[in-house]
Number of protein chains: 2
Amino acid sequence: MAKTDSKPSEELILNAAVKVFTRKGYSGARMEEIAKEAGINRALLHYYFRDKETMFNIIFETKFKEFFTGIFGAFQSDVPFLEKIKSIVDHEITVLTKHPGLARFVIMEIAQQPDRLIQFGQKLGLNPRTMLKHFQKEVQQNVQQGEIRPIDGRQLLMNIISICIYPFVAKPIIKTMMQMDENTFMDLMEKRKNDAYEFIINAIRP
Amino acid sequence: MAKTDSKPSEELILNAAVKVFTRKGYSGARMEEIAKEAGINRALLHYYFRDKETMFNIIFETKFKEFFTGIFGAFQSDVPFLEKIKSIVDHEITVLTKHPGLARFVIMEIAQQPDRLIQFGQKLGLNPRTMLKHFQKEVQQNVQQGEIRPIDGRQLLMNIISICIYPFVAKPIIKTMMQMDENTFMDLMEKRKNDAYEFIINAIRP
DNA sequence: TAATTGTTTAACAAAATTGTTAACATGGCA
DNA sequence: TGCCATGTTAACAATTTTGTTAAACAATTA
């Protein structure tokens, strides 16, 4: 069994597939293009991963996990509310800067087939609803204690997530309109970690 | 020439095509599905609109226009800054509520082929860069006059746009996670017109 | 009404994309 | 070395999707 030799090829193929699938989406991706990207014959894709769908599911599960643990990760920590927001924003922008195309890919494929959210969500054992309830309760408490202005927890959550994620989803538009190259964009996102945080804090501080 | 009779069919087909293209994107859309949606034979699609690409371009141009005039429209008006923000938010959310799937479609297709932004932008004679410069200058002036806190105009613009657009892009995710049906979601967006505005105002008011 | 023009369809053809097979290559090991 | 298992490929087959054609149909007009 030359398993040690096979592994690199599998990795190689998966990396190529990730590139193509995240750029083009499931329906836009071509097996031929993945093979070319990996520098191998198309038949090998089927040798390692039965078919396109199987391949896609493996990649989607990985990306789904990256994206949602990226989102939910920082929500769990048990620190004061404003600090938590700081770490959510920071964490989120960091993850998305490292994985270009991640957010757009996951959102698009879920929009195409919303049941994947349930399907893969359960598979990975993450429970957005518990998280949501918890967040809402935390907002209510902080409102009652006068720590923050009165605000609907759902709206606040949407605001935070929007501010963090949207710039990456619309990156090609933003880059073109603001005439930025990749590095300038990344600098802007780096600064955004603080700018976005302060924006949010100012919005909710009494 | 029975042009009067032909028009309804063209409209019928275009409406069907809009539905399918905005749901599935260019590569996911199937001519067969469009024909079925319109209740006609596939060959008719080619009779009216040479091929898939031609058809797509017509629809994309329409949607592109809807989306960007939706965005830029309210930026033009000559009212005090905070009022302008009010009308931008209101206008934006109204447009996107009326056209479900619009934002996701346009963003995705531009991400797939960013030069379409230049191509169609010029074709429609809209100049995002002038708009951007103008907005930035306005922010600077208001900062200097102490009307709003110091803030990078680009970040503020991204924040406003993000808060307005992202919930619609991620609608399937939000609906599922928050267990909302279509009407509940629309109610939430209706409330959001004010909530988002107040959030932004509080964030920038000294 | 017959001719003419435009509309619609079924059947066909072509192209693109995915999936399979059988033969060949290679590296480890009896 | 020569066999065996796995990795790799080219060629082929099947399927899906797009595009075309010729004929039927409908409506308008002369």
Second form
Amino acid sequence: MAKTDSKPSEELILNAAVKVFTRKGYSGARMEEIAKEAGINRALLHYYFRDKETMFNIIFETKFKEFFTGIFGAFQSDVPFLEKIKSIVDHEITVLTKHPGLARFVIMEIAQQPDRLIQFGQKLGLNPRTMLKHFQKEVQQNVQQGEIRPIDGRQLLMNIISICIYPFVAKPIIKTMMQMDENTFMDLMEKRKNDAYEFIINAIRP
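Switch from the form predicted together with another copy of the chain to the form predicted alone and give that structure.
A lone chain is what you will see next.
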């Protein structure tokens, strides 16, 4: 928690808000709780941010960009298809290792308002639907060339995303069941980059 004997930065307040929004979601978060997390009073919080919605939109856009820009870049790259999959896996796990609560935060809020995925994507110049169509086309080309076995591009994309993201969404369950501390979990996720890639590639090879 921040000290109150110095003027807080907007970044400090936003970091505190991320923690609260991740725990409670937008609807459950309260300005009083965000102020407490940041170590300031509510009046000072309102000095920086007019209301919860303003703060949330800033955070969500930032986190959305962080979460999706890299994966969109990987999808749009000109590298061979299997290398592209490796890049996607590496990006997802790297970002989520740095920000373990990010997946839960973004997924939870998009689940509440699915149109946010399109709205924020378009705002950043990213179109998820166009990306999916391009990916499906690339999958079909690789199937026809005999590089991978016949598979629905949608299924493959869901498999890739699920394999990368699920451990972070279910981290409390995994840590409890496998008796891991935080460092052990993070070490396992670092090793998972290669393991996940190999698992996916072995599943789609002819």
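Basically, rigid core = biggest C-alpha set you can superpose within 1.5 Å across the two forms. Positions refer to the first chain, counted from 1. Just so it is clear, the structure is predicted and the values come from calculations on it, not from any experiment.
Annotation: Cα of D115 displaced by at least 2 Å between the two forms, core superposition. Core-superposed comparison between the two forms: the CA of D181 stays below a 2 Å shift. When two forms of a protein are overlaid on their rigid core, residues whose CA moves 2 Å or more are considered shifted, and G28 is one of them between the two forms. Relative to the superposed core, A38 has its Cα moved 2.5 Å between the two forms.
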